[in-house]
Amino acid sequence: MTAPDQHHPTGAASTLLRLRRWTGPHRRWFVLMIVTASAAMLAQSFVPLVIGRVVDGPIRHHDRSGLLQLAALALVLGIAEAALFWARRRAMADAALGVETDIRRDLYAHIQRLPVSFHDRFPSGQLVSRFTSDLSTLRRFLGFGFVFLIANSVTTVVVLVLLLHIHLVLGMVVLAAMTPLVVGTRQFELRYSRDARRAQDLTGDLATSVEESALGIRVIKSYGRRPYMLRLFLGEAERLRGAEMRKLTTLGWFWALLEGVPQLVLAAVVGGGVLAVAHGSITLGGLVAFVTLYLRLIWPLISLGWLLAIMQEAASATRRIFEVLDTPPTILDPDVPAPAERGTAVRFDNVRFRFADAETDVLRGVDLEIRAGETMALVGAVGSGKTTLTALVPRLYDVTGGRLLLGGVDVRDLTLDQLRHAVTTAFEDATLFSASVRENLVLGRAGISDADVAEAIEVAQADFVHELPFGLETRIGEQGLSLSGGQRQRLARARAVLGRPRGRVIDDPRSAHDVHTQSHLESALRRVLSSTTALLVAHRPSTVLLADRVALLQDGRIAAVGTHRELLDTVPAYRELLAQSSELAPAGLAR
């Protein structure tokens, strides 16, 4: 997992005003937003200027002509605060929203262009929970908090200069008492901010051992460790619950500071407020004014807590968005791309790799040439690196030294459509999404005809999708669960076969498949292969004998290169390597 930020808490508007560049095509509804609700909440604050006027006046005459004028005034106000408050929450939904869906969107499209090591490394479950609950968070802030921080200073601004116009001594004594609470939200902001990251942190790291244990739910229940996995939950939980509980107890007592301040002074105002009327300093209506706008007062300052809170919850969560935005695209397009490859063959000059937290290169100077048309098999060792390189061509990692070549032409001078649509790449764990059986074949590539999928079904020997009970319309669910890890496998090879491609990358094509599908997969494969040039990671020895070539790969380097006759006759790392398998019988290895 990511770091937790470890920026001083106190730059929580700095980091909330990196968020312009949403804000901004969204700015007339944020304007309309704080407008109507300033507007509305003074609105309730000449109320008590109204309430003083009918004390001083019909009240303390006993005339009641002036009444009506003063009580059609009172529903003016209430009536101008209701409609201001129904166009705040009208703003509030194309603003808050649209800000919403505009950094998930952006933010979705940058994930696709990281590179594959940037999803080794990151847990899924922090994702998640950035694009859920963190971009929830933001979304209450700027549709509530951010217009109530400024709506309530202004309120306050205003109240305070009407207080300090009725009876400055008064007045003063309530200015006096915010000096406390400027210092109590000081420190507020300080530790809640820290509190607050430490729980959204906690929240990804929840959330990834649900997915997991949700993707990994076969292998717990077949094990019998549901007690186990529920434990580590638990106390993945628990941990959860302490930092919430942590950051409830730090609101809490500025809740308390917010709450008992306020409570004092109005002791303070009623007891010199009956002195100021006694000697005749002000009327009993302006008492009344005084108390009832400092009664409106109290609330934006007891609110002030709440809303600090919230910011400081979104500026965190700002800063966690951000963590996944600045990370920089690695693996980008060339400025000045080549007109386009020229053939497909494939060849490595003296690669090297080396993962970004490892030590040591995985590939030590591969040198290897697959010659256009040709089916070339990458033997070795667990460990060796056949997958690795086999991700090198595609350029779902780039080279860290040397070239890798595709018709002469170096892979990086190739943009990633030129690149990708050239070469498609099956994998080994076949990975499918919660659609359609033909949503998932055509994923692979546009415009996919249906004589296309039928052929890809036949090649894949993928006709099991014909008997699902809505055929291709079929909707496999997550992961592709409801299949036989055969039946997914063949999906997944279907897929890397439509759109024809030039050139075929396929780890491991036969794994988890029985004898008489292997049979048939073999023949589909050979015709397939006949006419385009592929590399196939081998792990099982039959799989060489679709190839034209074979390359065994030994600590990070290719030892040998030729066909699997001449490697049989004359490379004992070969022969051992291939005599591993159970699948192995004299007749084949004389083949």
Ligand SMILES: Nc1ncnc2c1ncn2[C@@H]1O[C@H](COP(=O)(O)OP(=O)(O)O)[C@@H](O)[C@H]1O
Second form
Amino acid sequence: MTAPDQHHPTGAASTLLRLRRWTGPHRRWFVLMIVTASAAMLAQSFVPLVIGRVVDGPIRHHDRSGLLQLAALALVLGIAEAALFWARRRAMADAALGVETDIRRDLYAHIQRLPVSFHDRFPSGQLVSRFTSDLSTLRRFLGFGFVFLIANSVTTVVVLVLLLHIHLVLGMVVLAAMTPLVVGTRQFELRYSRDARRAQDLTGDLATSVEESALGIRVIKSYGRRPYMLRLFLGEAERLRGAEMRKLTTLGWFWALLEGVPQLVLAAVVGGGVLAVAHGSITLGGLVAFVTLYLRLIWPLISLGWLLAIMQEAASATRRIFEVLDTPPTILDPDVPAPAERGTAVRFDNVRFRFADAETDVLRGVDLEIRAGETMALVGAVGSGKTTLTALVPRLYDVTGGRLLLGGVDVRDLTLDQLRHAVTTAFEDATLFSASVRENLVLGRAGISDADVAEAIEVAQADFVHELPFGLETRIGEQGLSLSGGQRQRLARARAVLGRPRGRVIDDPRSAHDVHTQSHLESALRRVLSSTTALLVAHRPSTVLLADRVALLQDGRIAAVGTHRELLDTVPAYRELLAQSSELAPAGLAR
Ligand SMILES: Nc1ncnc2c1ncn2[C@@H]1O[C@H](COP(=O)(O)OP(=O)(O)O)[C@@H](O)[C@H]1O
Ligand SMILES: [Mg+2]
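Same protein, different condition: the form predicted on its own was shown, now please give the form predicted in complex with the named molecule.
In what comes next, the whole complex appears, and the chain from above leads the way.
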């Protein structure tokens, strides 16, 4: 999926105003930046007036002392400008970096709160690009573009007033020449904001591709897919290039306008000025001051081109960031939490579930009770909804119909902390983080001792960690030591069995182990299951045997519940299912 590509009608300014939440605390730095930048530019603007005075006074009258005074004034203005420049850079570092860091923090906290269903449909590269390129675009605007847009506008107005003051008619000529620039600016903003948005979305797509290729590099290489992947990637890179080219083309003609018009006006001003001097309506010094001052106006005008470009990009980056921030976290703590669950029994009460965007329900009225202390195995065909059903217990997704009760309390009436403390969930997917073995096992959970960790490692048969170069402190995961698939799974299992939750949900990996490993893993499971209420997705007869009862999931409903023996004797579908899986792991059907 690509992130939404629509072009928003709201203007750049009102979009950028939404950043007040973060810029507010840094307000005084922004004010300082604007004041120093404006003051520096104004200090520059007064230099031409001094020069004009030099021409009309000391130079005409060969007056040395007057010359020295005016030279000293020019020097002071120059030093003031340098000091103001320094102050602005200091303020910029604090304000822009501060805001960028604050937004990054809030954005991260928000995506952590967003439900799994958001992450299912939002490509990770689109998130990554919001954290990186969009935030730097914003920083560039806040630390630079924003300040100079204001400082340049202030300078433009002041210079125009001074020009009108020096010579009204020549000043009017300059003012009239601004009209095409204003019209051009409007056109430019509309086009550029659309082009910028497209380029940013394509940057996100590209990030997704790079990420997927890096994660899937083994698959790509071993299936000889390199040329194919390269072709796909080059296609995306080419589209991004096209979008960037469009931006530059738009910027190009606007820039030509910004460069060209002032030069034409310069010719008119010089020509008209010479006539005015001849008529005596302006002194020579006055004309020198006028022209030099006018030249000071050219820079703010030309820079307007890319300042507006930066502003449009920043507005579009802001929209992209708010698309995430405006997504409400739907799985939340209740307003009034129930005091606590009463016991660990889990009950599915006519539970229905449908994925967002899906056409049909995956679960169509599941009724199932797991009594306190009982281990329930869940069996069903591939794609029947076993993983989905287990994900409902810790509220990774919320039921779309019916109720799910823990200890007689609807899970939506418990706080997420209460719920996820009471029931731990272990999934098929053995995701390891770039951190030490110990950090990967504990994952920041409170109240877990070294003895607990040692026990979990033993139970999960993950003793290999002791042979790693730094034992439990060895860094693993994406930027650490590579582990084998089996080792990863054992660590994931050690993580799952760590701690003493009252309830457990285990989505057991389907991967085929040799019989020896399998029986070790099963004895590990037996140990942790004995002390809790558990729901265990099982694929093999030998795993099913760990459970007190078995539930068969079929067509989105629980088709049968009973002991393994009972189901084997009375439910043909159950027999068939286990017969299929026993081909993978011949652990024996009729034990
Ligand atoms: N994130 C998702 N979004 C949409 N559909 C999904 C998602 N995850 C799983 N499904 C669909 O829901 C059905 C059940 O999937 P799952 O619970 O993983 O099955 P099982 O674990 O029993 O193999 C499948 O048809 C699958 O395609
Ligand atoms: Mg599954």
